[in-house]
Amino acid sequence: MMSKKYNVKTPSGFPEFSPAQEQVRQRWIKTIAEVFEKNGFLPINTPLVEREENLLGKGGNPKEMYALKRILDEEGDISHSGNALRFDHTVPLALYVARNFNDLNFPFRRYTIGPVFRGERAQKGRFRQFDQCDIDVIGNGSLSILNDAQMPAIIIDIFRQLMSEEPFVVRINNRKILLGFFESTGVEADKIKTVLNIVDELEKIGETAVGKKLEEQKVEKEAIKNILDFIQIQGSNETILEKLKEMSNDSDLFKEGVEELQLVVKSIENMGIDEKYFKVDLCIARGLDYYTGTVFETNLINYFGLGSICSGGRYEDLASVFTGKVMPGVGISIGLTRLLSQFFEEGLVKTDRQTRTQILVINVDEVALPKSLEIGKKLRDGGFFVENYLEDKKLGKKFDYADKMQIPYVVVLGEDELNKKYVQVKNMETGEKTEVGEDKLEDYFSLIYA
């Protein structure tokens, strides 16, 4: 009788990484981790699950969400309905906001790295699970701009130290100032949040393809031909912000957003941080519409195709659907999945070996197991990263995996080292063997592993 056959690919959309990739990720989320800590902010963690009112209350696609239920439910048995699995780290900060309003301490500045989940189609780059790292800073009412211009120093920080040889950008704009102009240039209120998203694909389908959707949207020629110009405003970040001072436009949103724009950049320059690393930009725009101020995308110079590897904003509005009070934020976040899926498939990040190990114990003989058992306990107690394989093998075997497994160095010890208190030691990559009495082995891995 045969037995079932079963389909063990990965589900569709939904990722896995091989051990040296997975040692990547988490190096770089602890890379993150450190630098959000190091500006003040806290972790939380909060449930992968919320109630699908909350979700959708706060502006989540019902097409994209995925309900959680058991496989078979009991009849009458409702204690699993009404939930759904996060779609990102927003939704879940406002309700953790409304749950623990009275213990905070405001502004609220919380990190959180971890899982989302969207139904969305599965395509390169895009995950229906997939990790995001984001932090935000929530005010009580009000929230100094101040605290946007910290947002791309702290995505400078990250990605110096993720990305050293990799230039990057951070392109920075403020909302207020593109609303401002669209209202200025006559194009209608009911259509200048359309025009915003036109706008924000210049980069995915050309200059000649956005005048066209404009024109689809009954917007006047020269009113085309003043957008595409504006947003295309080149030079220096004093020089943009200049042509914006000197721009004769009676809209107090452009004014406003052109004060706020000009105070975020002078503070990131007053942390002396060097304008290569950040760049005005007036076609950034981001779509979604919770966003009311300062915007930010980051971009790998020379990988313009792989799109924004962070983005973020400001928004004035969090959780006053679940506080009814005022709660404005800003924050950015970390698309991890997609980001490390595409630069481990470009070859932009190296994967190193797949295991920390750096030294393998091996006995020869039987004889020799529990002294070889507490060698690799000592060793591990002194501080080295420590396998004992521990299987019944040929020694060729054994050494077949150290070499697969690129382990550098392997302690050998069999019934004569047993007797003579000493080890062999081999170096994997030379082939160099090296005696050393058993009661050295630390001394001569600190030299080593200095």
The other form holds:
2 protein chains.
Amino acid sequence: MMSKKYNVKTPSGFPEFSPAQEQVRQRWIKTIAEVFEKNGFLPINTPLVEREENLLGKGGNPKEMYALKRILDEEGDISHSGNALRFDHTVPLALYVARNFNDLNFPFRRYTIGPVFRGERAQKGRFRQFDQCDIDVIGNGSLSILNDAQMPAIIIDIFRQLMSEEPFVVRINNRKILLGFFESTGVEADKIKTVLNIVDELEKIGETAVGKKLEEQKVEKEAIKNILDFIQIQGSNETILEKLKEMSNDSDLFKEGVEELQLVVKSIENMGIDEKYFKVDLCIARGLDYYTGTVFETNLINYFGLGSICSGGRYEDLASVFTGKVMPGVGISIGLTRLLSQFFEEGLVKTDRQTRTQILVINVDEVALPKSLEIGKKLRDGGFFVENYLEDKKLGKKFDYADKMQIPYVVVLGEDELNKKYVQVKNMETGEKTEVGEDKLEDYFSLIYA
Amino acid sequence: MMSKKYNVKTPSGFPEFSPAQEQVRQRWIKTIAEVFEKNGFLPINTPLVEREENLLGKGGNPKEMYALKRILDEEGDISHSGNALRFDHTVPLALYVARNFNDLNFPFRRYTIGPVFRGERAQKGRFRQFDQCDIDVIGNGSLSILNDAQMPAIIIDIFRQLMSEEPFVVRINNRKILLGFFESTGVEADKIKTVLNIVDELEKIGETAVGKKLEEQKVEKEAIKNILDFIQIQGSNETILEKLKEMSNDSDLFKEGVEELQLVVKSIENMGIDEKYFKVDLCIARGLDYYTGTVFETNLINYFGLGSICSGGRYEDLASVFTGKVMPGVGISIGLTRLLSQFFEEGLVKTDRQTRTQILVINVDEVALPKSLEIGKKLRDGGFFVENYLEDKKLGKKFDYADKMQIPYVVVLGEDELNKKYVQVKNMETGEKTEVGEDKLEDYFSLIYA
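What does the same protein look like in the form predicted together with a further copy of the same chain, given that the last one was the form predicted alone?
Next comes the full complex, this chain leading.
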């Protein structure tokens, strides 16, 4: 029947989730969205496709972006359409704000959960299509630093629900502190970004290697010592903040950063959140130039190697190229696909059985079919998850299906049961069989699935 | 600040949903998915991108398909990647079954809700990206006709929940009846498809025009009369089925179709579903060649002009090109984006306010900030949807925000309230203000949002 051999594999880097995995993914999205909404974030649904020019105008990497072309357009022309798949949620947000500026109330809180696309070289843990869950608060002209404190609170609420047994910590820093400090350490202005990126690698490559890299950048020995001492200031949040305030640093930027960080930490404390969940960490810098103030990373304490599971920060300019307006914002992003695929692999998240079906209804003979259909429908209407087994197979095959699908209960009825107005209920785990009156069936399962 | 003028509009044919619309969309998806799962359908999540060759191998129209190319790949080569965006959920299902054949239990019930892409000419009600909600039951070798009866039951359950006040009807037919009838009416075999497509237009263009078109196809006068009489057989489901059985038609296909249709109708009745929701209608043919037996369309009775809001049917060959196996199936599809955009326009579905926020917490002065953060967090932990207003604005501006966002309650506290351990609660609709003890706040809102 196959006239041609097709390669039916998914394209490299494009993930597929099985029913059991997909149920976890949906449950996670539900939890994440609910926390976002409980904090006042509005869902928006922008297209997966935007004008290529707009995506390139706001940081899109042309080497990684997927443009669309029609395989064959009406004139037989194969030129592409001028549109491309979004590579993040930030550019679409900027475009949304530009498109709808006059209808928005600021601060504008929005969330988006959905796929983004990057034509990166496919490798383990790297996907070309992956779901991101983003929130951002956007101010019109200005945005209170207090919004920054809401982000860790939200991250903590989400991961306490998703991973109740895995300890995690939100690490917080402020790039103004880093920038101010480096400035005063004599690192030349045009090198600060390079130095920040090197410092960002501290965890990955260690102190010695960071020192060496800084040397290569011709940072003075004295300065390197200061930098390494500084980014490793340890202690409780209070201790670190005290040490920062005691430092005799003349940089206004540094002082501003310390004040902001203190206010953010204080505000999280005000919310009554346990300090074990959030930690000032001066070696967090975030690679992106985009961030200008508070930055966040989140780590599983027992799986630090997995890297940050939720990151974000404060930025000064969401969309000026599109709107001509100053719009600062603060946001976080959860890389859901990467996270789940890692967690499935590490066994950190268990998949459940693949179906939610609670009851399989089987008619032994044809005379019981109408009643079995009626029972199936009634149980569904009663709120249960119910399948009728409808194929013309031997009884054993029907039970096999329940077994393989891990359906916990089977309702069986034939002519006998029909006449006596009861059914057999088989508990598939214990093998136990119970006779239940046809009209008592809903009550019976209500007790089990209360 | 704008160095360049960007066109920030969404690309033509790619829809954007506002927060208020998006909330409806999410609610609909939740309802639809819940009904699918209650009927035993498993969610799968296949990539939005498949190999171009596979999409073309199973009915993809190269004129409408979007291939991906990287704008600039690492070698500067602009050749595309050999992958393209999916244009429906059926081909990805076929590929999923081919990829995972040995792990599946048959009959395999799966659902998918998500976007598909078609590079059609953009026009009103036509989208290039749109969500489809699909279920299919796939048999390995064979599949009981009884599964066909589950489809109307599911459609009815969904639309009773989504549109409780809008009467609708699922119209059911069987293509075997049509094919058998035409055969015996003397319509030549190679014309049957053309005739079926003409008959399918009856509602759109009327009896006379259908007659004329049939004449153009050189169908005999006598036959045209028979055809028009036949497809307009009226009455209750029972009456129509009786009339079909009384017809002296020798075609085995016709007889098989009548038997199947009767069994499907009988089974829906067995489930106790009110006859007003499903109706045998001999003029439903569905345009697609794909369908081979039962076919469904669903219409809003007061908005017939909108066309079918949920369609589907039985097919004999899901995936033989990919699997080399015979796999019949039956499925339905809801074109969610098209539906919602029509319904919003017709006012058939009302959007709610854009936010779910129930309570806005406002601190009048800075001394009340820590307490206001604490209260906001406590109320959220108590299950409420709560925002803190954090911007440094005049009190009037803060209330303006609550007003514009249609947030029903504002909690206000300043130094006075702080000292006396109570807060002001303002009902934004009535303007009524109430003093509530700080420790009584959760109880207060629990009564309102019970």
